[in-house]
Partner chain sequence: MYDNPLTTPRATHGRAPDVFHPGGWVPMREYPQREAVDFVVIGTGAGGGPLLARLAERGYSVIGFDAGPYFRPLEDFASDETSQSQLFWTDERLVDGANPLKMGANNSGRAVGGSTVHYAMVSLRFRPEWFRSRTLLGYGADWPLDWREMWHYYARAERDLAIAGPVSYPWGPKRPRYPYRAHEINGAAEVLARGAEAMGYQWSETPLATVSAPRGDSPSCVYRGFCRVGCATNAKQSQLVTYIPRALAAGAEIRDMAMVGRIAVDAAGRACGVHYHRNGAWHFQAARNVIVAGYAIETPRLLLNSATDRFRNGLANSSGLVGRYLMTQSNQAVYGVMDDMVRWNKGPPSLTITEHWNYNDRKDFHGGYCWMAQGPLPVEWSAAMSTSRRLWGAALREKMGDYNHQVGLKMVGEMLPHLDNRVTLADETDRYGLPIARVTYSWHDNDKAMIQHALGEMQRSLELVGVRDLWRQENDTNHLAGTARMGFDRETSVVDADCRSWDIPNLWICDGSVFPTTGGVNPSLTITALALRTADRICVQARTGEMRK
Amino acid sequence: MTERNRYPGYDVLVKRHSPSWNEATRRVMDARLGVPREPRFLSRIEWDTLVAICDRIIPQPKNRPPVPLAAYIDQKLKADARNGFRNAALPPQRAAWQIGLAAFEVEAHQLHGKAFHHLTTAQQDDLLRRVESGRIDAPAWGDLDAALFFSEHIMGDIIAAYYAHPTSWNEIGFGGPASPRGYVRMRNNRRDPWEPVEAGPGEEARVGRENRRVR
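Please write out the structure of this chain alone, matching the form predicted on its own.
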């Protein structure tokens, strides 16, 4: 089943040279779009495990380039860019991710005798559900709360990475930073002229023409 495009004809990147974006915004977007698609902090096996986890948490359509979820998280860890807060029951993010990814590998080998990224999708999903509910056996988890690691990092970091990319903005009709222009019509169900129109069923062609004019 093909997912319906709710904002046909819309591409937030065409705002690059419009009043919606200034030079500071362009620099931020260039940095996001230019993240290397290879590990710079994580080891190769940690990277392979993370890529496989990201693929199961947010499966992406084949008809467009994927959002580089693992690359965004690896970059965050390399820079040690923190959220400004942390659940006191978890170690700092670098340690949490490295312990968690290593424990995923141990669990995968204990259950199936192979690396997590070599498991079938059904086996991967089963192991993810085990971790989510805390039903884990590997001593490699140590003092790391598996269920908390799942909710705070597996879900929190991966979802945040996905919605930091302009591809996801196109999917939800978000205009991005809109700096310096900003947003004016803040009431419910109001949109600024530089925001896209959401298409209802059968409206895709008409709305697509209108959205291609959005800058």
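Because the structure is a prediction, the values reported are computed rather than measured. What we label the rigid core is the largest C-alpha set whose atoms superpose within 1.5 Å from one form to the other. Positions refer to the first chain, counted from 1. First, how it differs from the form predicted in complex with its partner chain.
- Put simply, the chain has two rigid parts that turn between these two forms, and the hinge between them is at S168, picked from A81, S168, H109, R44.
- Relative to the larger rigid part, the smaller one turns by 16 degrees between these two forms, according to C-alpha superpositions.
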Given for the second form:
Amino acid sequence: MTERNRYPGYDVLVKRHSPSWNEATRRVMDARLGVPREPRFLSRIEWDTLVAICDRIIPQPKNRPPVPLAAYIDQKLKADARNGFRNAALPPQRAAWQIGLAAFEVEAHQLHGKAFHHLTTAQQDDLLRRVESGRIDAPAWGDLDAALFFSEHIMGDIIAAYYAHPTSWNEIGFGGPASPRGYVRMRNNRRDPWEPVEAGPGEEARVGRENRRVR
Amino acid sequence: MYDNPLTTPRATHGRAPDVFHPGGWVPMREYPQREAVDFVVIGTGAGGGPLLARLAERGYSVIGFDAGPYFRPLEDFASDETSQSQLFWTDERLVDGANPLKMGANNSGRAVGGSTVHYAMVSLRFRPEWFRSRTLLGYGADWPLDWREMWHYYARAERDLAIAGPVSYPWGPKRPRYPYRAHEINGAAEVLARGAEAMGYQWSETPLATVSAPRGDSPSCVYRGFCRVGCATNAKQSQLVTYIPRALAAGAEIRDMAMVGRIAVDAAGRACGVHYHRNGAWHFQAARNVIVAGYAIETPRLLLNSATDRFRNGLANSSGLVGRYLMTQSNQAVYGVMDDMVRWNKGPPSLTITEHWNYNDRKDFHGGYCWMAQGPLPVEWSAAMSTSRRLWGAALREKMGDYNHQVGLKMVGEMLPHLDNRVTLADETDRYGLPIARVTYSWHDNDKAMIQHALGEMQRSLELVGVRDLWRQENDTNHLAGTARMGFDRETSVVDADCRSWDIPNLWICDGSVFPTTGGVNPSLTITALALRTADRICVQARTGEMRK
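Let's compare: the form predicted on its own is above, so bring in the form predicted in complex with its partner chain.
Everything in the complex follows now, all chains and molecules, and the chain you saw is the first one.
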């Protein structure tokens, strides 16, 4: 399946040494791009389930390196970096994730006799929707409010990890880091030369050439 | 090697970071712990910052404590939403009630300068009637303050923060010209303007605390649009680059990475110092007076955590109202798509505003609201989209592709004070062993009526200018207030008009928590004005001998 590429040729990382990136930004983005691709907090089983869930929450095209979403969740759990608040109906995030991932496994085995990551994508989506709406069976959920876990963590954490990655910025045409240069042209349909051009249908080749000059 | 301000205090050994020069330092006076200083100020945000500067400038010995780091914006701030969550208070707080609050980004800071380091810089005055909303408008509670006096302090705050605003502001009584010219508006802000005009409402450039021309060591704003995760150029006139440097120059000390866990009270029932955690150990700082400026969660938490045998329900709490009447502001939005290439992330996020419904009383609910243009960055935007529209999977990625065509309007609305919206202590403890806050919040009928009214108005405004694919973000809230309200007597309030607690004469509370009502505008300028007034009142009381009573 090929999907429309709205900003062909645009790569926000090209601006790494431009006046749009300061040293703090380079330091942070190097760490983000260098995230270890294997679990350091979660168990192997939890990790496999998480990778499969991430693939459904943010399905990624095959023609580019994937954003390692599970790695960012694992990193967040390892550091126990929290959001500053917790719904009183949920346990702390590490426990919430561990209970939740285990419960996904139990549900998958009960419904299909297989691990979650071995289900078809349709089966995975169906199970995710059940959890999203709180239609769950397994006692494995215990006191964990499944719907709340889905919105706060499954959606909240995974989606935030994706849109914090330069690959997603290329996809949506976000200018990305912008200090100290900032922007000059503030009005509609005005583009600074360090912002990408959007391609209409059939314009991909020409726009791709233009976007390769964005820096 | 990068010195990490989150692990090691920077304001030590007689110097504090010079926020304007990479690697630079400014001299800082230091006070011995055992000798009582005139004032300890807990919190260095919109309340604490002006107090530190003004009290130090009047010759008092003052120490400002902050639980957070002393950032150097030029060196520490990346253009990045995720890593810049280092500016938010991310220690756990429990939230419950019918409408649990989201904490963190929108409503709390943990840094020298407080949440002004990451605020949207919107600097608005209250409508005068809000200071007497019970008497004049029939809801909430009156403030024990005269709006004309506040008008004077607003003007001073606007000068101190070099607010960039329009030549004449359309609403409210006359005010002086804003010190700096208004910022150029972006495409997203123009949509608000055209939508307001289509409805026959007035609009204005939003008065903002980011400079539109150089000011001292602050360069003109470069419109990078990462304001809400910290300004990396120092154009933003946060406390960190305004009142705090003034305070240091006048002889104040700042103790960064210093979490105050308890206010000590002597045998006479007066505050005598603070127990604080810094560099891995607990310390005690003696003080003749204590001012709490930790905002609507940490202020009541500290007062409650400071309970003694004599003050069993916490300090300053004979009324039982510490932690009560918590208010947030409704922050609902309507978003949509335009054919134009808008790129709403360019420039400060809220460049235009209409306060129409703050000043018009022909409505079937109490309180007011404004709405402003929007320009969220991708992480925040994806969270709004995915939670409000229940989007994930391919559908979410598809809709996110419209990022550069997106526009939106977001309200800041006045929620009314209710006794049962409150901050209490939970059983869980934090990294210092202190009980964490439980924040309980439920919307009431008036709040819901206002939200629906605002959503309808904002939607109509966008429809009138041809924005399509409209949808509503129904669940967002932002700024906080209440929990240590000021009032006319000790039975129905925690502090008096001077922000001085009724129970303990040398204990002040000066931040958003003293607000009896929260108004329909962002609170920071009012907090700043209130702090400037409080500093003046303290000086007057010291001169007349009232301080010793």
